[in-house]
Amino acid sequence: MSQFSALLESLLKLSNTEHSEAHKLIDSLIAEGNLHHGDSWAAHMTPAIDSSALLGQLLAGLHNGNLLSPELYPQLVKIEKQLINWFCQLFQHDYGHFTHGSTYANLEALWQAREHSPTDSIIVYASKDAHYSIAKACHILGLQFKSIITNDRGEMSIEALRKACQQQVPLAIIATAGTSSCGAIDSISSCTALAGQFSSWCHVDAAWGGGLILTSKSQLLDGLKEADSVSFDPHKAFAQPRPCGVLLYRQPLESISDVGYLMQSPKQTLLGSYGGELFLPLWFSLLLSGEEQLLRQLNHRLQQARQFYSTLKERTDWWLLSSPTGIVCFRPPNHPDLSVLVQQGIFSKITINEQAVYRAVFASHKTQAKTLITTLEDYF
């Protein structure tokens, strides 16, 4: 018996569960997973995975190559320089892998930016609705994270910020592009000039937002090729499998010298063993479908965020606010208690300027903006 077998008898024999059992417990799992495919799913930044995507997860559990060890992987390692090529044309950057996601990425650019600094400067700025990820790596690294405050659309101060560079300089700037609470963008070409003038590390978490460099909104996101260090998640915006992240650099990074049992020194990245994971459901879903069919899916998206928007803008009388990003955030007068549709996973439920809200999160192509129009019917 395998090793794997064995596991499986294991598990199929805990607290004396049958064969029938263990596949209504599968069935319940893949249930619980079939809500991110639903068209009334808009609660949280997890899309409908694409089925062409999830070929790849397969094949690169089949591979299991560990790119430590580049030398016996040359197919995979083509496919990765393919990738990151893109991505580099697509952000304007030299030089980027893949990431398990921006927490990762956003570590790594400020201890990249820590390493490089002309200064002693230990200050970090970002907006107040910045990912929380960024405070995190702060305390990690031994840096004072900074909040600057937003504006009633929740994009950063730019004169706030302006404010407090002149009182402290500060080691690293990092502008948002798509918040998590409202899918907010702060303005990128701003917080890049002022990282310049302060001598200091600009870093661009577009986690969330990132995804419109495919589209005609891609003015948006000006600034960009300025920015130190840029991170964008696919797993969000283009319907991948986690993990699958992107960290990119305007700069290249330096090696670690004397690993004695590589062939090559890996490069002073957080990202240890890898493989085709991080990549390769990414690359199936290019191969297969192409990168129209990636913008369709994201400008769908979109226009269904506006349709929503639209229509509670006709229909209604609510607060509203709507991102380029995907992300409609309302709030009823009265305050009607919408807890039944937010455990549902059709909404969620967030704070923006200390006041409740409600949250949808047009992260899936599956999502209709009339389904979740016809949940709200009886609020109006």
Ligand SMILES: Cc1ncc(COP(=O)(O)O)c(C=O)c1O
Contents of the next structure:
Amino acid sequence: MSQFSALLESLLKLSNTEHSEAHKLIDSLIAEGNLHHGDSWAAHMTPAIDSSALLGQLLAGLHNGNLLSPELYPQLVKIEKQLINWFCQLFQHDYGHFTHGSTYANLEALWQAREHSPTDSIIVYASKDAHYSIAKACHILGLQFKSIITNDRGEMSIEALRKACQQQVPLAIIATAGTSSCGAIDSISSCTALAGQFSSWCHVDAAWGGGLILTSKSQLLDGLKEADSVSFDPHKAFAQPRPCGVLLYRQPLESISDVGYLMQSPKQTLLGSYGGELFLPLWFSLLLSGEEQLLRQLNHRLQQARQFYSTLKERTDWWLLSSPTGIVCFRPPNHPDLSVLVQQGIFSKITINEQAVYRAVFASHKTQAKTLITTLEDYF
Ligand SMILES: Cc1ncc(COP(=O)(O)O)c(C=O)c1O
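Having seen the form predicted on its own, can you show the form predicted together with the named molecule?
Then the entire complex follows, led off by the chain already shown.
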């Protein structure tokens, strides 16, 4: 951010621009965005951006190629393929593409589930804590969303899911790997097994938790390779700027229709015009900082989340819920009003089992458990 300010300052000087209203507005925008670079940012899944990725973002703007005409941009196509191969290897899937985020990926996955379904069911089961983009996708596609209860860790109840499947065969089962509210991971292998039993599609929404695949905790995602599709957002878990999502499929989808001038037929993907903005930032991060740096940042975030949880557990008698994906929920017993901390972007307020609780999201590698604890000490 300070590099940006310095660059802007010199450009304004060169162009003889006065300190104008526009300048003030830019300054306040920079201050606003600085929130994500502070050590007390834990409100949402928006990370501090890796500085190499910012260079990639600039390069994407300079290039501006549209991959609906891939023959014009062989270099860009090569990089896109390299990255998709990398994701396919990581998640052990066969085929995939970049997306503008998991809202789109979840919609496309359910669309493909509907197009390839061997049954006439329109039922989609997902945890009651599944992201609202699932219910929205069902609404758009004319499918019926049915939510399944969760246990006290926020994971979908497999028993309730099995019973629901026996009563009404699903078109698709959605497992969430890292719920938006508390970071819980549903049992993916149970979901894929049930989907197999009922000839249903299994999609895993790993938008937030998919990053664990790089870590020593990857067994928490066991079963992923059997899922028909997986969505993951590097713009949440890999310090990337939006938009950067991926949607992976276990098998390539057969071409449903053929439109000569396009690389992918329009029936296979939701993507319209797109180019390097979806993946050049990530490519730059990997090129300049390397996969090890991504892993280091991820492990650091998870370690800070554990430290935050264990300090609260040691020093308070608050209700606490920790998750393996770097979200910690808490509620002091006398319900003090922490809205001032919410307004500052330190924590966010959510509802779990009809109770208002606070949530610390360790999305940024700059967030420090110690600083967050200091902001709460007055309430101990
Ligand atoms: C679990 C989960 N799935 C899907 C999404 C939607 O992602 P996006 O907002 O990038 O489309 C989110 C967003 O927070 C999420 O947490």
